[in-house]
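First, one chain by itself: the form predicted on its own, in structure tokens.
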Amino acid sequence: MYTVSGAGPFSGEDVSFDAIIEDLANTGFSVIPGFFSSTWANALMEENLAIWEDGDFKKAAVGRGKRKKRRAEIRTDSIHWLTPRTRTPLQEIYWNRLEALREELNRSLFLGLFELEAHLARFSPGGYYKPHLDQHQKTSFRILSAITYLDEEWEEEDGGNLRLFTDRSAGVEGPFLDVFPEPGKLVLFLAADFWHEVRIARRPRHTITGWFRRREAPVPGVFG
């Protein structure tokens, strides 16, 4: 087991995409402290709390289409989707930064990433998300998962860590990486390959969770 912590040497726009590209090419995942500045993360955190207080988060569901339903035994988070019509200036900073990363990933790794979808996510105390893959059954358009953390002063005893199972063939029976919240930290991993879960959080936990998608027809690239 490995634990990722620390502020990291970079902040916001100073973070190079080169290390991310190398990580994804070699392992299929990357953890980047300081991808966004803590100042931005703290401001968005305040905005998120206001959105929560306004009642604009909805209980999350599992599945898609007619099979989509709320399953509290699997996940307990609440979400608020980001849309072009409703995105705030702080959310636009996130969107533009991820779009720049998408373009660079396409140039360097030929992933054919077409668009980004993302939502705010909140786990209340006691919340969790059981082990799962981020690509829905019988679909292939979610290619890369992207989790951005907003909470500060998080302690290991607060729980709520992302547990990423790092052996693609062994899944939940294999080794894992524990990542704890830290404002501005970004985690990327191949959506169809890596099982992961959110362990029980003992305080409210806030992220922006997104997916880089490609069109339904697969595009050949580094990962096939």
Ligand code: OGA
Contents of the next structure:
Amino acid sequence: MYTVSGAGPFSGEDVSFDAIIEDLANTGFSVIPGFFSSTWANALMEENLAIWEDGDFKKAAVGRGKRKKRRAEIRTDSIHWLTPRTRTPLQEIYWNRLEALREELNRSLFLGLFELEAHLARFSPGGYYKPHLDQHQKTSFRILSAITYLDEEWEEEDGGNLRLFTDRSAGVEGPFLDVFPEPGKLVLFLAADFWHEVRIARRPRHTITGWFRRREAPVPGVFG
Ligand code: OGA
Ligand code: MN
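Okay, that is the form predicted on its own; can I get the form predicted in complex with the named molecule now?
Entire complex below, previous chain first.
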């Protein structure tokens, strides 16, 4: 069984990558409570609040390139991209763990995941993200979505659940799974296949949202 070594107090408690790989192979998605430890998630929450208070989040946009626009009727969250230059030690723990997962997914499922991109996200009370797919139109760079939840003591009445429509062909007309925030929980799903939304959150809601991507085409427009 493949388990994550070099655990320490900040990583998850011996979460096996095997179960994740099996889920992805069988269903195309996986929900993994405790992928990160609550110690790490709580510390990252504190850090996120400080970054938020410093004004280092910006309103998220929809689309890509020239078509990128702020669309509050679609999504209301604010984001902060992780970059090699600005990554904090806590963000580095996230990065390294997802990179280890990426390598294992490539070995086991031949997904050809080339790189990770990730941002912190914050929804203020009343916030939402309407049903969507995570692949930008006409591109296929984002292969797998990876959302890590941070908020503690979340109740169903707080809303803010991820609603993942689990039948790929039925989309938003089909059955769904509601996932509520929990410190250290990771959700993975194939970015092009699964419609999903964030239902209205009644308290501030914090995640790190990442995508494993295929290599960019050398010339824009080659893909799609
Ligand atoms: C996204 C998204 C889901 C969530 O940022 O694209 O769908 O649960 N997030 O935060
Ligand atoms: Mn999404």
